[in-house]
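This document opens with one chain alone, in structure tokens, the form predicted alone.
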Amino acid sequence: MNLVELKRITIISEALLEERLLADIRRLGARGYTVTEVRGEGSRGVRASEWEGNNIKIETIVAPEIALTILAWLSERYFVSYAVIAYQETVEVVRGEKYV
């Protein structure tokens, strides 16, 4: 079995940004993604009401150069104005051709 080393980008944000973030990561080169609802506490505190909607976690596996492009885009466009965090991890995947 061959494993291919790629990057998993994880983005946690306000749910209202979901469609916009998904469109951005697809446009920047991601071929797929997984979205889940999440909760937690961070530098902006715990959400006190449901009217804002839940938080989401978007995960995508991409080539290293695309990971850097996505992280740079998020940093430039979202970090200042929205409750968005993002990070990358190195992962080893089976059928690596599905992701690049």
Contents of the next structure:
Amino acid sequence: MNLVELKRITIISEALLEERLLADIRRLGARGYTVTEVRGEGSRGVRASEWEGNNIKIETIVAPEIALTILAWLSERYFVSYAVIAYQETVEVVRGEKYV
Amino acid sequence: MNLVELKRITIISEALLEERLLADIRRLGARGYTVTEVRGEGSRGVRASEWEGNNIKIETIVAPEIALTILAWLSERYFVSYAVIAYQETVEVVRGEKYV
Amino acid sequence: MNLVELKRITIISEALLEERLLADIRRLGARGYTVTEVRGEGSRGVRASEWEGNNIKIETIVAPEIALTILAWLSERYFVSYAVIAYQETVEVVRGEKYV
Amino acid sequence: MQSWDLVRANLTSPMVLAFVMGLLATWLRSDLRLPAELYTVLSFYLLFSLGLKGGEELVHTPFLMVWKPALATLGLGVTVPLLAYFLLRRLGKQSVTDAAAIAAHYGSVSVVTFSAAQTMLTMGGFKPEGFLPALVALLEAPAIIVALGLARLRTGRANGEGVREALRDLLTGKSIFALVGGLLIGVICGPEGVKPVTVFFFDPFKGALTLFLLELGMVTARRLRDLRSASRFLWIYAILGPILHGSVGVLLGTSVGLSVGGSAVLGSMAASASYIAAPAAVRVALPDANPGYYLGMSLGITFPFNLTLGIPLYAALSLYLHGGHG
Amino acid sequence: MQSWDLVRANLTSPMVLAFVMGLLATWLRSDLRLPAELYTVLSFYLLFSLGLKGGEELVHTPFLMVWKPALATLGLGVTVPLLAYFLLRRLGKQSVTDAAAIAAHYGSVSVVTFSAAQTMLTMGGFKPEGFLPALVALLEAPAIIVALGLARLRTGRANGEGVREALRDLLTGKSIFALVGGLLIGVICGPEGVKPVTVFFFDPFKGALTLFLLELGMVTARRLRDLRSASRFLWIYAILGPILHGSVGVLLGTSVGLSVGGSAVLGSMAASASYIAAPAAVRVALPDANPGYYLGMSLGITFPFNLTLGIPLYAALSLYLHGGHG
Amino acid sequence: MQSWDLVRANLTSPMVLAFVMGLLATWLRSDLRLPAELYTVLSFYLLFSLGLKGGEELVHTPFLMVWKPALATLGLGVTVPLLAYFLLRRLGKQSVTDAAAIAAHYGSVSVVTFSAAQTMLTMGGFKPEGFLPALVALLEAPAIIVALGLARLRTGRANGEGVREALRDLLTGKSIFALVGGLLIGVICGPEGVKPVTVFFFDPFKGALTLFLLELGMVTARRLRDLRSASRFLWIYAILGPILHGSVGVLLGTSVGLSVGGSAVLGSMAASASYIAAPAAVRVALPDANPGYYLGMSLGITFPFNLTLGIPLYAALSLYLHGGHG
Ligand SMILES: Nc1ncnc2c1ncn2[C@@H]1O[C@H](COP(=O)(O)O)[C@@H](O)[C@H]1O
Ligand SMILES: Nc1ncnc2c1ncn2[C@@H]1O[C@H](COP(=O)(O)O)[C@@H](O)[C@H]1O
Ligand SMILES: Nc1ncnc2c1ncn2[C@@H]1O[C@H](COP(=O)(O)O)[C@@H](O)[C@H]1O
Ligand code: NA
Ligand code: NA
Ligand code: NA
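To test you: the structure above is the form predicted alone. What is the structure of the form predicted together with another copy of the chain?
Whole complex next, starting from this chain.
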């Protein structure tokens, strides 16, 4: 078994942005992603849906360079107007080659 | 884009404690949180709800000092009587200033 | 309060495998686990359920040696035929002794 | 014999059979699952519908008919937990916290047992009084308050903060809220106002209860496992306790003038153990009590016992006390 | 007086009371929760059933009867957002983006307000024309398009890409899709074809609406908080706006020959503010507009106002304009 | 011509149109979504209700009338997968695992196709025998067992452990469990006992089926994409296969004395391909078979084909074999 060090990006955002965010991360090089329905509160707390706190969490495992590209894009494109938070971590992935 | 190193705390507990836990972490300095509905089993496995395994996962991103305060409080206040587990990790957050 | 460094394994797989995977990780030494319903897409994308993208995420906190055993077993047993991804991270767990 | 007929009718009703099917689904490890969301929706639906029906009937019930049964119900809510606590401490040698926790459950009421009793008695030809759902609302909270108070008196453990929180949560708790909300709407709207929504809230009630019992069967089967470590006394109390409390309920009901059906249903209420409101309150106020005991007993043993044999038993007793006739 | 009767009948209907119960559940911090999935299912059910019923009735409505009300509806969809935008800018001193965002909501339509109006008028003896759901489908989109267009004209901020995306999403949006899908199926199947499914889609409608309003009450209470930072003008507009738009709607409906009930429902549609289609479109096309304002106003104030006092008001006006008789 | 009438009636039924609406929702990229929980609840509801109805009718069906059709059904469960496997291997040049996997699906049965067939035949005036749901329960498992056995014989790949697990899961699988559970409850309660729950389980059935088909339409549209990489033979088999298997079913049904409706429904059952039980079993026992093929074929092509053209075709054949009359 080989473990490869990769980055896991986590994006938490209002549910409305899901399709857009997925399209963006795919375009920027992600080969897969996982979405979880979550709810939460933050500093802004605005949400354009009847259901307050109805968020999604997107996780994607990518190579470190791609991680930086994605985070930079998110920061520039979404952070001003939307309720979005994003961070990265290092993970050791089984058969990690296939995600690069 | 600037990435800031912060701590992400994860708390998994029986669903009943949600409101209390959120009030506590807010009081101790967290500026936001994200909740996911999960299910699980552990060493004790007791649960005071018809639906066994009906847990919640609370994630909050905070400064390292606050992380320690929160973990200490949880350990003292909840670990004896309730089904709770908690851990922290280091994450690199986009525009991390706003969570501190 | 004492924090213990342990490994958190995350497994994302088609929902069909849940029972099997849980039985396996328990047999290999995990003392608890948490399951989240998620959805996602990957490189293969095949899924033997009407509901495409209906996945589960299993998280388990274990000692480092056990983490390696589990990851090796997953890699050998499931990676060829099923839609599975797995990775590990280091986490600092409150009262971590009880998970070892 | 009439009470055997009731048992048989009971055991071959879709409701009880659906419950058994749920048990089997878990025991045979079927992958049949009904979503937790359905459980939430159905339990709200049942409570709200019950309240609505009760409220609508309460409108044209003279107050004189209601006040005695209401007092009797409050009496049950105080007596039963004291009785249970006493027996669990003396005969059962349980700790204060566990005894109080279990007493809270047996003093309070299970709405599904109530619904099943009401449905079965009606189907058996002994229609209970229409205002009974209002009594359910009265029976839910007092026992929990009494039991938590007891625990607080005897130990310092049920700490003030926890008890206060638990009580506040209790009175706005989802089951009381749904039931009382329905009741008030029923009272305000009256039979005429409620008519447009009867197709939705009244007609499918028995079917919805059947589906709910199926799901509850699956939940119950899983809960039974928690009793592994319980003493034999607790197993026994989970069956003899209900018979005792139920008999007190039937007696009291009969003595305040309720009909055969009404007394049997009041008995079933007294016999039943809460598994929604009480566990939530107890978990908060008495965190050291073992949930495996109180939930395992009330959901794993007492509920199925009442559903199958208990209700016909209380009906037979009520029939006997009323001189053998409806 | 007849309109007071309407108000009273309205305020004591299970629908309105369920909404109030939902508000209270949140305000009293009850732990009563209904799953978001129920909300999704019920809102689809209501829209689809409405469409189906409307489609079935449209089949035997002569085209001559429909075209004028249809034009009037389109007229409302263009006039109301322009009017609202103008007032919000001039009198309200709102920014271009906020004014356009709010105008989009008030120009569009709330399907639940529509359903409530239709149900209440029918129960009050003024059955509206059967084809009105088709008009709802016509009223949903135009105002949003007009308002986004306005914002684009006045600033560069509603950038082309966003607006285009929002419009594409709008026309295949879930509420239009469900309503128009139901309409088409109703038209194709006709009354005979639809008959086997009426037990499911028509009979429980009012009950399902009641349950939905209960859930919406909980959502509304949470939304009201978002208005804390809004100027007083917005609070006022959230009540006077609907009265103004509603009156225009009743007038227009009467003038194109709709019945008392039909005109009152068209008025309620005009008075209502969208909280499903509009927020989604506006969030995408005008991300800088404050959702706290547009959602807080439409869901937190205007919706409850219309549900309780607005609908009887438009009904009274319609009755007056029709010479006081049905 | 009578069979054209059936096709037309079929294509303009709310059920088929709702399915088409679901397809369109996905193809037009609407954001209409119905929660997966609804899908779970509805599929349980349909299976359980079918079983209950079948059980209730089975009570007063003489055993003599049932045993021949039951044997015929078991015969279909063995013959169809063998036939399908043979054709897929010889003409289709498929791998052993893929051929066995697909054969398992076509040999088993789709309960929704069955329900649709039963509903449509009843609406067309050819009420099928009431005990048919019992046959559905008989047809579900055997084909899967036969196909997995075949794969095990021909390769070592379907390893013993996997096959054994798959079989155990199969017999307690959710669809068999729900259907057989309903059947048994129906048999035990009988028509009288079931009566209180008919409002819930029988009356809304067609409407619930319509809603389920809408949701299934959305799922189907997504599944079709998986067939991109499939050979042309598989596309063709997904249409000609059902016609072949369906004809065998109609013939067999007619020869064992089923009515026009009954034979047509048995034909539809034979023609249908499982997409709940079979995929779960096959995925576990034959992990190397391509789910894109077996699910894409059964859900993406065969199901819509049967729903629209297949059922009328088998009905026409049945009518012809019965001498043109009901
Ligand atoms: N400090 C935090 N920790 C965890 N999740 C957060 C935090 N802050 C915000 N979030 C999540 O991000 C969403 C949007 O945050 P905001 O834009 O600050 O309203 C919230 O609804 C939360 O789910
Ligand atoms: N080792 C573990 N790894 C992941 N989750 C765990 C672990 N142990 C416990 N949990 C989660 O924490 C909850 C409470 O654990 P316990 O108090 O041990 O019953 C469980 O239901 C699981 O969801
Ligand atoms: N790069 C990735 N990042 C996050 N999740 C992934 C990634 N690749 C695959 N997944 C998840 O793993 C599941 C199976 O992946 P696959 O076997 O590649 O189809 C997907 O449905 C996703 O939920
Ligand atoms: Na009791
Ligand atoms: Na409007
Ligand atoms: Na078949």
